[in-house]
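Single chain ahead, written as structure tokens, the form predicted on its own.
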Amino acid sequence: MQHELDTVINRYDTDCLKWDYMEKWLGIPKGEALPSWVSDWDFKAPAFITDPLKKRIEHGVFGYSERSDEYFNAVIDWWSDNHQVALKKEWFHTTPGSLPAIAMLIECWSNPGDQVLVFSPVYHAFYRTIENTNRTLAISALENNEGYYTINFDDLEKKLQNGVKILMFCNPHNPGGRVWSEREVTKVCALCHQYGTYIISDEIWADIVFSGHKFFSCLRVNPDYLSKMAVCIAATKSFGLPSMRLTNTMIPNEHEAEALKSKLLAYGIDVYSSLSLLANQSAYRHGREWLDSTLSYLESNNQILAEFVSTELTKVTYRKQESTYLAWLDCRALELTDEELERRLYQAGVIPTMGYNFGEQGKGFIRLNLGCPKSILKEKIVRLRRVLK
């Protein structure tokens, strides 16, 4: 297993966004930099996923496909065994990725101009989704305690009192890496319930949680709090399947799900990729042992970066992530503008996601992908040493 994850796989010329499209989107010529700007990893999918896919491809007929009972049961069993959540088949709304579901729910559950709130800094696509659905962005800034982010509940309550229609919750949190505690999750859901605010919880990082921490889903709170809730779950981060484009959005309240069901039918999202269904089903059925080994590897990468920053980058602050394989580095003490910091990193050949993409509270930070073989990570460190000391 260690050997498999240590293997460097050439991803060039596979239409890979992270490696092949740096020049198109970032202006970085092919082959001149190590990309850390997209949140997928560089590990090969395990045989328990690829072997069933090969067999399915050999069958050779790829007509319209639906979700089988075994597909539903594989997801339900995984979430019961690993997250103590009792999913129900009727809660499932399956879409090509989380963002389409989130955007459609925003359109279903609010009107143009309504406020949609995020905890900033947060996953940059949330901002894009709010803007392009013509909603008004509301922000509750997270409190940064030397890299440890917490929710300002007083501020959150004031914002909810001011008429926020929907709260978009990232649980666990990207980019801060927090695994929100049971107390925090429960309080967020309780406040939303108190003020009649819908909550959309993106929980696609639920499986990438490191030792000493425990994920707590919004679906585990008081059943009364589920009345205006949707929770997005996926195997994409857990098993490296983002291009398979498959997310299940759980909506416990059948009445609140009706508008989304109509929209899915209107957009023709009522049949699915046979390969995506099979890959996800196989991952959930056979992936526990493999995922445990991968988490251990990612946690080791996390430790390598933390030790490097603490010993050699005296003006950079990094607190080891509790979740995700995305390091969030505070570079503000370098006293560089974001443009200067970005230019230095590009010149060194390390391409992170710049923190300003995650909101005002992300300025002066960078997000670095640790989902790679250790040899690649160590080369990134060599390059970072040149420009961040």
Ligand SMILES: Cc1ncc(COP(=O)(O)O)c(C=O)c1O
Contents of the next structure:
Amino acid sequence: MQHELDTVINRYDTDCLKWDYMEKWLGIPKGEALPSWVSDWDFKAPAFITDPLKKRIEHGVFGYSERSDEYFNAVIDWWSDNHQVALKKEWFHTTPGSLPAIAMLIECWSNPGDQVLVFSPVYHAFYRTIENTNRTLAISALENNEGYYTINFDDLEKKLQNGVKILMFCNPHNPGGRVWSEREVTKVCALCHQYGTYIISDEIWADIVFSGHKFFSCLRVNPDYLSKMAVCIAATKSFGLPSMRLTNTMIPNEHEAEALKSKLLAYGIDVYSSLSLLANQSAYRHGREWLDSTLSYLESNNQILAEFVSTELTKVTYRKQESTYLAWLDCRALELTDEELERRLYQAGVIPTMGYNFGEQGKGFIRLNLGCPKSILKEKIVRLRRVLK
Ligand SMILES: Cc1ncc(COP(=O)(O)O)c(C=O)c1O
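Can I have the other form now, the form predicted in complex with this ligand, not the form predicted on its own?
Up next: the whole complex, starting with the chain shown before.
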């Protein structure tokens, strides 16, 4: 039976970063390659998001907008129902995206030169943020057990003892695809608390979690551990709204939120896009059933890729993601340089994000976006077969 997500939508000529900018940024002529890099998906937003937007556009006046109680309650109810966290309205700091909030928090909670730690390999923009705020990058390498990533807590503790000011946590993890367990999350938060380290937990993938796994937010740990914590939450990944960019950063400790509040005022981030507010509110209010069906679709894409890799790409290792629609493929056994691997993939017409962007520990890996109709996924597979066998 045809699934609504099977529909292929032409995204060219929509100023789309993922499709249109392959030509501008990567030099790949239009129509020649299937983009699998940027982490947004190629699905159309559902009617419960687009109908209210159409009505709002029809209204035609787009003045400054503020977050209504309906907006706050939609987010609060979603998190209470789905993640067992009781968010408080006072905790909200709303920004156009997670990265602006993360960068501002780094500036608020540390000084130039201070160490900010990530678990590598990790979402590449974290590095850019640390570098461009003139902080010192500290790395705790994740342990890779045949594709299953775990935290090296001894190493983490040593690094924290060594004066790390902020830990940037990615929960669930991009690109490793782990949904950190209650035990792991609690241990990370307890160690940060013990050493007085701030923790910024980026939880924007929290809703994309596959069967058999349970997301555990940092906001659920012992209340004592929340004293130096910020948690970024968003509907952008869950409902395909990255250009309706809106993130709510929760800071439970009022005193620690003061610096961010004044920065938001200084930068004029105290009014919001009416369309973004409405899209995100509609998603949170009406999206559960649609998201469940989308998760099943993504999970079967995940399964298709896993079967293909295990039967045909004998030199590639892939462990099915627990979260995100971004598959993390270990190509090291092919014994190619990253340049050669990239060249081959570009030639075949599949454009992943190369693993080296995620840190030293990502070398020899590729990250492949599975957020696409099955017909496109199958074509990606045909192309991968040509060059990774
Ligand atoms: C872990 C993580 N954080 C942040 C972002 C970017 O989010 P935003 O556009 O809200 O800044 C992404 C995008 O892929 C991501 O994977």
